[in-house]
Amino acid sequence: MVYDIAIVGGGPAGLAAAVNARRRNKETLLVSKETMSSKLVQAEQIENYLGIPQISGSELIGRMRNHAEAEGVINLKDEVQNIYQEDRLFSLIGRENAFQAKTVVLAPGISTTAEIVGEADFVGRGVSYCATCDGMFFKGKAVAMIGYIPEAESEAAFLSEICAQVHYFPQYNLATELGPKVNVVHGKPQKILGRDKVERLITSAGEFEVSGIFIERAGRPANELLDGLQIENGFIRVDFAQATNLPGVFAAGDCTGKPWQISRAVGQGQVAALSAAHFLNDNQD
């Protein structure tokens, strides 16, 4: 099936480009790493969101999600590694899945986790982001797995059934038991190290010899994404339309820059889903 709108990121932005694209009746496809924003389910208490004092940031993006549902946006958990364009239409990778849309909105979020030291330096030479894509290179080994998001739970037992040892790095409230063969350590990693591959791991909690680090994050940069995205300052170039300077591709929310508020990124996520709606109805064949 080919989508007429697919939308990356599962936030306000996202979930409010999702809804107004099923307003315009648009055949609308949510893809999101998380089941729930971990930025939103951490506040205790919004204050300021126009209408609607004093309320949780799980309860409020689980509103949005259910009225996301109830409009009949298809929505998928996953996320996507890569997007390309050929003959009009976008093809997204994901972890697990593959489709295509004819256009795109970009709602990813941004990382406000910094790069470890190193991190950098050893990316495919010990360092991945994707524990199902690359756990095979490390069996029988020991590795290190640092997930900022609860979703990094899966991918530290999924590693568990393949590698020696598993050291997993909560960098949040972990609330769940992950089982014998996953060694959990309540530490800050600082520093990775090794010569022609990643050898060390150096935390808060010590020092550990891995062969592999695993890191999961909310998000991944949205130029990682899409080959040719203008990117200013660290974030995606939009115009008043949130289209960016790729025909047929718009961005909404965080990834847009500051300021990060669930108001603004409604707003644009709404503004983006129209303009892609006009887009496409510009573009019939």
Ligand SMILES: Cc1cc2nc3c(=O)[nH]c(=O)nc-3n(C[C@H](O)[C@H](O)[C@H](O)COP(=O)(O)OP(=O)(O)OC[C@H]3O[C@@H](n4cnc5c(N)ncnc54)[C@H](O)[C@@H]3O)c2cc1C
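From a predicted model like this one, the values you see are computed outputs, not experimental measurements. Numbering follows the first chain given and starts at 1. So that the term is clear: the rigid core is the largest set of C-alpha atoms that superpose within 1.5 Å between two forms. Compared with the form predicted in complex with the named molecule:
The Cα position of T176 differs by 2 Å or more between these two forms after fitting on the rigid core. The Cα shift for E96 between these two forms, taken after rigid core superposition, is smaller than 2 angstroms.
A movement of the C-alpha atom of E151 reaching 2 angstroms or beyond is seen between these two forms when the two forms are aligned on their rigid core.
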Second form
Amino acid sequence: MVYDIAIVGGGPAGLAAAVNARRRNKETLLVSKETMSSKLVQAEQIENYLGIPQISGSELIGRMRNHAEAEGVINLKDEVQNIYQEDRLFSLIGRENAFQAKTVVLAPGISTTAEIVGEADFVGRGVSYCATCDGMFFKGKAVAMIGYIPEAESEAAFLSEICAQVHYFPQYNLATELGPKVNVVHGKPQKILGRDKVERLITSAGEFEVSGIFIERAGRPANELLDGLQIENGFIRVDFAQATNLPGVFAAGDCTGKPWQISRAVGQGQVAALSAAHFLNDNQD
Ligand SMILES: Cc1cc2nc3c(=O)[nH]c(=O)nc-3n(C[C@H](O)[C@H](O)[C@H](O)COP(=O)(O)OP(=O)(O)OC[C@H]3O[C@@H](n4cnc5c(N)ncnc54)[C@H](O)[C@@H]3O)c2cc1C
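With the form predicted alone already on screen, would you show the form predicted in complex with the named molecule?
The next block holds the full complex; its first chain is the one shown before.
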């Protein structure tokens, strides 16, 4: 069978694309290597998704998945390893299956490799990659921000407005002043320690008692999937219609850039699906 729209990735971006593709009556396949986005499953509490003031990540992604299934999306668990185009059709090669589709929406998220000892163990229990999402959980407490890229500086400044103390560990040559409320420490993070939650950060410049550790590093996009796909600053380049440089290929969610947020992923997923539907209608034989 040739699908109208094949979506790679079953996180908020992919599921929003799938629901909206079905609303446009398109035969829709969603392929995801995880049944539930591990990013969302790690999110203990989400407090900034409009209309749902408090919900766990697992519950939210479960609801999104049920919604897509109720719309008639075909859901398959597989990892897409390669996509190529032949005679105006896209072939998606998975580990176990191969599929064909007229258009593709890429929504594979990003992978950030955990590098600090203890980091992976404490994700959602004090380790966070998003100050907007989790900053408020640490109101009035001491936190650390480990910045591998200068973008982390504005996050440290934001945290200093709400936290009692912010220790900033730049892992690059810091060229700017961060203001009196941010304690800049030139040290390499070595280990994260705690019982149930983060309690201490061990660095080459000493030990720091903190309740939260924010980490900001560049993500690695899944750009090996498709030959010729344009990447900009590490992310898939898209226009306002979520179109990539390749006709018939759209992208949405974290893989297209920051902020890495659910609402952005959902909005972009919807736009990508509608753009794919327009593309199909404009390119009918
Ligand atoms: C601990 C934590 C807390 C967070 N809290 C919040 C919050 O409070 N508020 C907020 O807005 N955001 C929060 N986020 C961020 C939010 O989870 C992401 O922005 C969102 O999940 C991005 O959605 P996405 O669909 O782009 O990618 P993802 O959710 O990462 O989904 C991508 C999916 O694609 C799959 N995939 C990848 N490659 C392939 C492939 N080759 N073939 C098939 N499938 C593939 C992946 O397995 C994954 O399931 C949090 C993240 C974390 C880690």
